[in-house]
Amino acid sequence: MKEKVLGVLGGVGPMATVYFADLVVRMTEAETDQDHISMVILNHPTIPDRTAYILDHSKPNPVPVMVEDARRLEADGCDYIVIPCNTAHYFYDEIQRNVRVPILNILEETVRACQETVPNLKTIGVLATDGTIQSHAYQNIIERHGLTCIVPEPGDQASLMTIIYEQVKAGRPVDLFEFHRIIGEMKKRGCDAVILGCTELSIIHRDANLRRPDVVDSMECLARSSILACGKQLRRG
C-alpha cells in the first residue's frame, strides 16, 4: 500500500505547529522509525494574523498566503493537509476549494471526539480566540450536531485573549490559576465538555498535564484523526 503523506500548513502559530508534530509522533503506535507518518511541515509564521483580519477586514488577508501554502503542500505530494490553528478554519472552505487534497477539519474532528468520549453530552463550552468565537465557526458545527454551545462571558473572554496572545504566543509564563478559573466558570454554566479551541491553549493543556475527560484538546483530536487517516495505529494506553 502506498505510504500516505501528511502536509502541515503551519506557522499559525509556530509553537503550536511544533507541538502538533510532536503529538503525532507521540500518539502513533510505533516500534521503528518506519512505523511513523511521513509529514511535510511548512512552518510559515509570517502569515497575517487570522483574528485581526476576521475582526477587521481592512487588516492583511491571510487567505492568499494560506492558499499558496496549501498548493505547495499538494505539489509536494501530500495526501492530506492539516492546519493546526482553530481560528484559521474560518477560511477552511476557501482554502479547500483551491486544492484537490482533503483538508482535515479540526473543528469537526473535535466536536465528533466530544460526542464519542463525553457521556450524556448536551452542552459544549468553547474556549477560543475572539476571531473563532465571533466567526461562529464552532457554534455552527456544534448546533449542527444537535448540541448547545456556550462561549465565555466578555470578561473571561478578554482574560483568555490575554493568556493566548500576551502569555503563550509571547513566550511568557501562563496564569494557570486564571486558566483553570475560566474552565470552572464554563462548567458552572452547564457545560458537559469544554473544548480547548485554540492551539495555544493546547500547549497549556500539555504543560499543565491537564487530564480531564471533560476538557477536550482540539490539537489532540486533529493529531488522532491525522494518524488514522494516514493508515497508522494509535498508541495504546
Second form
2 protein chains.
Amino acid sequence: MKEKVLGVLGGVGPMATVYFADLVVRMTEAETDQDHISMVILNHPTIPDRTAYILDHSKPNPVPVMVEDARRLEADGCDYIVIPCNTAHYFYDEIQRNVRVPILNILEETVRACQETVPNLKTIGVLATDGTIQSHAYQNIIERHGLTCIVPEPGDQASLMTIIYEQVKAGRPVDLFEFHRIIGEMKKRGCDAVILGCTELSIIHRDANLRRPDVVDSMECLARSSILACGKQLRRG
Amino acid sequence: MKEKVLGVLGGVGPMATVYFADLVVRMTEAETDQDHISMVILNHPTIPDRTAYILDHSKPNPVPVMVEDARRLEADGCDYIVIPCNTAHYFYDEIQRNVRVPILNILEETVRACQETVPNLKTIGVLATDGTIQSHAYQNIIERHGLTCIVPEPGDQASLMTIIYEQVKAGRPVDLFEFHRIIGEMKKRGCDAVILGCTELSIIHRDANLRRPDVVDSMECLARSSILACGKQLRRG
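Given the form predicted on its own, state the structure of the form predicted together with a further copy of the same chain.
Every component of the complex follows; first up is the chain already shown.
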C-alpha cells in the first residue's frame, strides 16, 4: 500500500500547529523513524485572525490564503488535510469545496470521540473562541447528534478569550486557576463532558498535565483520527 | 520587506523535526500569531537511515529523497532551508549543490555558538551518532577553528547509539544516568564545552531540563540562527 501523507494547514496558531505535529508523532506506534507518518506542514502564521473576521467581516478575510494553502497541500500529494484550529472550521465548507482531498473536521472528530468515550453522555460543554461559539459550529453538530450543548456565561467567555489571546498566543504565563474554575463551572452546570474546542486550550491541557476522562481535547481527537486515517496504529498506553 | 519563509527538510527523525519547529516558535519574540516565522515543514520519516548508509554504502542511499525534498522547499518559495539532523549533514554539500537557497549548516552554527558563549574555549567534546563521528564532520570544523575535538571512547559511543536508536527514536524511557555519566566523562577528559551533536540528544536535553552553559545543544543553535536569518527577534529570557 502506498504510504499516506498528511497535510497540515497550520500557523493558526503556530504553537498549536507544532503541538499537533508533536502529538501525531508521540501517539503513533513506532519503533524507528521510518514507522512514522509523512507530513507536509505549512506553518503560515500571517493568515489573518479567524475570530476577528468572523465577528467583523470588514476585517481581513483569512479564506483566500487558507484555500491557497489547501491547494498547495493537495498539489504536494497529501491524502488528507487537517487544520489544527477549531475557529478556522467556520470556513470548512468553503475550503473543502476547493480541494478534492478530504479535510478531517476537528469538530466532528471531537464530538464523535465524546460519544465513544464518555458514558451516559447527554450534555456537552464547549470552551472555544468567540468566533467558534458565535458561529454555532459546535452547537449545530452536538444538537444534530441529539445532545445538549452548553457554552460559558459571557463573563467566563471573556475570561477564556483573555487566556487564549493575551496569555497562550502571547507566550505569557496562563492563569491556570481561572482555567480550572471555568471547567468546574461547566461541570456544575451539568456537563457530562467538556470539550477543549480551541487548540490554544489544548496547549494548556498539555502543560497543566490535566487528565480527566470528562475533559475532551479537540487536538488529541484530531491527532488520533489523523493517525488512523493514514493507516498507522495508536501507541499503546 | 517581504516576509522570509523557512523550509525544514525534516523527518530525520520526526520527533526531532517537531521539536525543532517547537523551539523556533518558543524562541521567537512574538505577541500574536502573525509575529511568527512562516515555515514549510516536510516531515518525511521514510528517508533511509543516514548512519546506516554512511557506515555501509550498500544500504539505501538517503540523498536522492533529500535532494528532492530540498527542491520542493525551494519551489515552495523558502528563503532558507534547515535540516534538523546532524548526521544528515554528511550529505550537506551534495544537497546544497542542488538548490540555490542557502542551507543553514547545523554543525557550523553550533561550533560558532560554542565560540561565542563558552569562555576560554580550547577543547570541545562531541556527542553524536556513529555516522557523524566517523565522517569527521565536527572534528574537521572544530580543528579548522584552531580548537581540539574529543569524541567518546568506543564503549561510551556504543552506549550513546543505544540511547539514540533504542531509547529516543523507539519512544522508550531514556537512561538519563548513563547520558549524564557520558557528559561527565567528556568533562573529565578536559572538554570546555560538550556539543549535543545529534537532535535525538536535544530531545533528552529538553526532557531532562538540563541547563549548563558548557553543554551546547545543536538544535537550539540551529533554531536561534534560523530566527535571526528570517529577520525575527529572539524572545528575551
